[in-house]
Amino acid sequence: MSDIIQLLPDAVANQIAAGEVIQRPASVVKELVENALDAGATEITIHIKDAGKTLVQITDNGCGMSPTDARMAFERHATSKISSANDLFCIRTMGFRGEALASVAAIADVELRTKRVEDEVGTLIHIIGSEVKTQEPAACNSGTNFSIKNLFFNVPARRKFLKANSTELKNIIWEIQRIALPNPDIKITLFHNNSQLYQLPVTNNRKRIVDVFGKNLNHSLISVNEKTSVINIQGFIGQPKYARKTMGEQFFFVNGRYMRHPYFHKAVMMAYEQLLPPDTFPSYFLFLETDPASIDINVHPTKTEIKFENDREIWQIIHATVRQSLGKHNVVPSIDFDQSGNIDIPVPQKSTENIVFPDIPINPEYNPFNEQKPTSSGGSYSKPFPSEKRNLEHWEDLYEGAQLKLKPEEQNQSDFSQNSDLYSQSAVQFTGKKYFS
């Protein structure tokens, strides 16, 4: 019996790869702009077709590659960022795997122009489906442009799921806004079949979410500052009375580079416990920096999921610096974090004589119903007359002879006012000096 296993294709094992790194045109654009990045560029230009299923072309200013430099970063696993495993434990670049360039490569039709700021000319390579077609001297800017053409052309099956062209488009804005937050330093700009989406230039955090969300979330926003010997971190929270129905803009980034991290968030969500109206979302826009050594991005092609070494200490500074800042601003009740002085209290002295407590004078047969004479300068109260006590025990005869026995039919005109009479004299006497004096 012959043997039954033996190696994939590069071609196969291409498309096998681009199958977990590039999953839509939203993949691609976020995978090129992020080489971008780590190539040092300061403008970044992105032109869309048909929501990147017919063009995706990049172009940046950055260092640009040599002629073998582009040629080997169509290669599987062929990187600039690592040479060795202890590398992968601190990682600050935003790509390392070596795995887009071929991946893109093996589903599309890829066209690269780069040149050396150096180097007189630039290089051409033409690859389609992981088959290099041309490589070849070219006049080009010092830098690297990309052009993307025709997603999948040669898996039918990964294209027939794509999305409509509006879905695919919100895929791209998110990755772009993604990329754009923690980057305000580097110009980008977003065009849709020849229309301008974005044009975010060189500005600050705060600047740039304006930016990317509109003006209206400008005076919603509450800043965020807190450094600790474990994370360090800034941004900017939503006020709860801005809190949304959908969510949308929640962002954590770590180091510069996007997660979701559903521990965290969970985290902000407590701190605006009893603030938020029901089922709404506050805005939040965190920017972490920490140790790389303390952190794990190795987990997802994608590069999204991270792991922290203490998890647990960061939830509690995340909810505690939320807690705080919302508090600052007069959102929830809660000491004056930012009084410069301290709190002097009084601590008791040891003492040899007794302590007095004030005598005040009471009297407990005091009526405030009564008349009473003005008290005596030594502060006692007058005792009651003993008319009015002898009033005070006898009170029903006050009413004596004010009930009447009458009949119904009896009861006429002249009656009513004679028994009218009679109740103004009981009045009279109930009321007057002569059972008070």
Contents of the next structure:
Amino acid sequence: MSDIIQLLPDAVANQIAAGEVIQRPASVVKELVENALDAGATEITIHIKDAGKTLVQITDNGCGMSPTDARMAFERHATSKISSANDLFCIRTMGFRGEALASVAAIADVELRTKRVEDEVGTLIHIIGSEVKTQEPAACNSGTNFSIKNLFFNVPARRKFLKANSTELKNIIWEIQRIALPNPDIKITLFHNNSQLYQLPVTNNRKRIVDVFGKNLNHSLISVNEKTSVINIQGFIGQPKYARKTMGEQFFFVNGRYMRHPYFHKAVMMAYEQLLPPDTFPSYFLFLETDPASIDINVHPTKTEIKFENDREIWQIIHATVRQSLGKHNVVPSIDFDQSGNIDIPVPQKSTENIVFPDIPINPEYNPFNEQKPTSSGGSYSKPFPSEKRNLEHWEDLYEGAQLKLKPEEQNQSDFSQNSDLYSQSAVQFTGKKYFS
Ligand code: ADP
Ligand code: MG
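Any chance you could show the form predicted in complex with ligand ADP after that form predicted on its own?
Time for the whole complex; same chain goes first.
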């Protein structure tokens, strides 16, 4: 039999890769808006038609691309953001894999218009299903404009599995929210079928949250701010009484990137313990900042699952910080926190470091139900509550130290050895109080 293995053509490889990166119109929106952020845009406009099934158009005023870069951008593993594997651990950009544009171009009709500020003329590229149809100079504004039409036109199975427009649009809105919240310094506008859904002006963090989720949230927000050597946390949490029956306003971001983190979510929920009405979830918008070297973003195709080197310490910091903020706002009545300063949250050492084991001699043969004394030499161990009479033979020795401190008249009263009643009473007291209580 002849050899049967062959290299897949690029277009097919890109289509396969697209299966992971681009699952629905919302994925296209996410990838393209993230590219606009990485390009340094201060203004991003998104036009959607039919929940993205017909059109996703994203315009930014970022750095734009040269004609050569514009063509290169659609190649697989082509990126301007990293150049070596080491760079993976100092990532400050949203993208780095160089996969998104190649994937989108493999499964849609893509038109790109782009121009750098320093160039007189821009570039127009038209690609359908990985095939370049046009590349030519074009008059356009500085920045970049992507139009994605007929998503999944050549992957009917994928197209068939798309949900109703209302669901797909909801997914798009979620993606926009996740990008808008950590970027209040960027103006973001969203249109669906020509009607404006969001007009988010440049503002601060709190106002951006309110602009995204509505004015009602404003009076519920409690600010959170904590700086530690491991992580900085700032943002807002909702007052428990405004907690909702449905989830949807729980957000973690790390270094400006949205992430799902069920383990840290638990830290927040536990901080709210006994404060929430049953089956409700508090809102939270927590922005974590940490050294990029201490996290791994490259563990999931959509980069929403992130591994933290110090996750247990961070869990405790999040828990304590949220609890502290609730306390400061008198939501936790029993804790009287200083309104002005931050508390010092101790970060535990790594579990195996600096543990000193107590030096207590033990008898491995000791059996509390066995009345017999152990036979072998079991260290310095002795029965804790001696019941045999002979163990009381030197009972006075127990008081030796205590008697030294007594005045002479007290010594007389405490001379139990003169009175057998007192002796037995005190022996009971001794064992009863000192050891059994
Ligand atoms: P990645 O973002 O992982 O680098 P992409 O496939 O999303 O991969 O993009 C490839 C490259 O195209 C980017 O590295 C960037 O240089 C360029 N690019 C994409 N979108 C834009 C944009 N809106 N403005 C400027 N350059 C862009
Ligand atoms: Mg990208």
